[in-house]
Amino acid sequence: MSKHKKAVVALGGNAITRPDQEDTIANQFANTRKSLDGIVELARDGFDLVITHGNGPQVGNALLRIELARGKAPILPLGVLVADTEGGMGYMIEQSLQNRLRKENINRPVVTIITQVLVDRNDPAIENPTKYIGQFYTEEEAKEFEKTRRWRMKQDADRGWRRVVASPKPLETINAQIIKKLVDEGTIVIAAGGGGIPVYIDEKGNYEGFDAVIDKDRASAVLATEIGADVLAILTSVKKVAVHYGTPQQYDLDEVTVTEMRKLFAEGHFPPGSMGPKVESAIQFIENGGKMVTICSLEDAQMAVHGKAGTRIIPD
């Protein structure tokens, strides 16, 4: 049993697919290699690690390929596409990290686990889907797809109509036991990619896939609790969490208690579409026994996990 500190590091999907770049596999590999600097240093520092990652851009591209192949190849459900991106992105992260660790003479095995995550099929979020996925359509197309494909469609700002799916809360990680075993033995595990594959338990007690997406940060917080992690590091595009964002009163948070963060969240400083799920996940992890959450930029990962950068949320 390892006595090292244990951390879950959550990479954003944009760490691998950058919005300002052509989305080629070569670029994805290059971005993946760049995203691993802080993780390599944490491995060198002796941390036992789980790496989670988003898949928003990638699963959107997978959906586009399905649409372009409609009538020529089988339609794949969303859960299978999440599994596909977990495997593909996990492969990129795994291989890039293996090569980097070898170069740095750090002897740590790395493995990717395609992860199922349990949700409640009666979660209220299912009745009010809010997660935009896939490409944009005209209003006429949207109405047609609501009838013929039974999609739920909503207007996404002024850019057009898009499909929306539910984002139920993760309850537990089906693969948590084996992930914990591997991590405790020193293996770096890549898991819960894209929030994991949503599954529910049917009337016969079997796992069944569900057409939804799970927020990656919420899934990371659940998994971090299940494996007994000390630290949850949520890596994003900003260096710190800001209050009064975008106003003259804006200021950054350095270290705050979970009670202070809960109060700021209740005051509405962290909208659902941006920082909200990250802050909610941080609060949940600390309330369930975690020692620290850091929300920070990719390049600050090592310093942030050591409490020297980013926004740090700690117990009262």
Second form
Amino acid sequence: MSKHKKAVVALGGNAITRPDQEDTIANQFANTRKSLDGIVELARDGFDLVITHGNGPQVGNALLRIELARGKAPILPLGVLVADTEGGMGYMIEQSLQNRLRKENINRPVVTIITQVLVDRNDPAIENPTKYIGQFYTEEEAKEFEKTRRWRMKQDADRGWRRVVASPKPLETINAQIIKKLVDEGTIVIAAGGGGIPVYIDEKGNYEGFDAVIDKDRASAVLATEIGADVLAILTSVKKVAVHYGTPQQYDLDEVTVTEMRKLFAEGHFPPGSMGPKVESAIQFIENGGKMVTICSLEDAQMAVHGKAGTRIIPD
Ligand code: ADP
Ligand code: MG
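Right, the form predicted on its own is done; let's see the coordinates for the form predicted in complex with ligand ADP.
All chains and molecules follow, beginning with the one already shown.
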């Protein structure tokens, strides 16, 4: 058993690709390096650490490449694309962190684990896909792809039509115990990138992947429970979670009990595509015995884990 404090740190999509920048690998590397400041400080503070990360923009790019290469290179299923981004982004985070730790004389190994995550094949979310992925299309194209590619298409605001895929709930991280062992030995593990590769168990007992994506905050909460983490830190683009967000009545939350958070969630303060899954994941982690969740900005990570920034969700 490790005597150190354990944290799972979830890096939001904005950590690596910023909407206001040209999307190049050089920029992705530069942003990755910057996003690691808080993690390096936590490593110095002696935390055992798991890093998880989003992959929305990267999967979007991968889907675009498939479109452009249609008829020339094979179509890849979503599970394989998630695996590819777990590898590519994991490599960038791993190497950037290794170089930083070496520079700062912190002697900790770093490893990336391509992570499969178990979901329920009968999860109601599978019949009702809600997660937008990839490019925008015209209504005509959308109707055509529903027939020819069997995609589910939906209108995304007034911007056009997009493919929607299911976002089933993660139940269990395959290899959670291996991740736990590594973390308890002091290795910094990068895992569950993009929420992990969704798999189910078929009639014969085999793992089988399918076309869906798992929310990275939900997957992070499941993994945090499995490895017995004390803290789940969800790093995103806002400093704090707000009530009445985007209205004149808006106010920020500093410290909230899980019961208060459940009430605010039920009142509809946290939309499904953004803050909702973060708050739900926070509630779930605390209900399962976690000590603290912080939802905070990338820059505030270290302070927030020490309870001095961000929004803290704590047991009653
Ligand atoms: P990430 O890429 O980190 O998962 P998201 O864009 O999915 O980030 O979620 C964070 C965003 O949620 C914020 O940038 C903010 O615009 C939005 N948001 C929605 N509701 C709230 C709220 N109640 N408090 C704070 N931010 C909110
Ligand atoms: Mg998000």
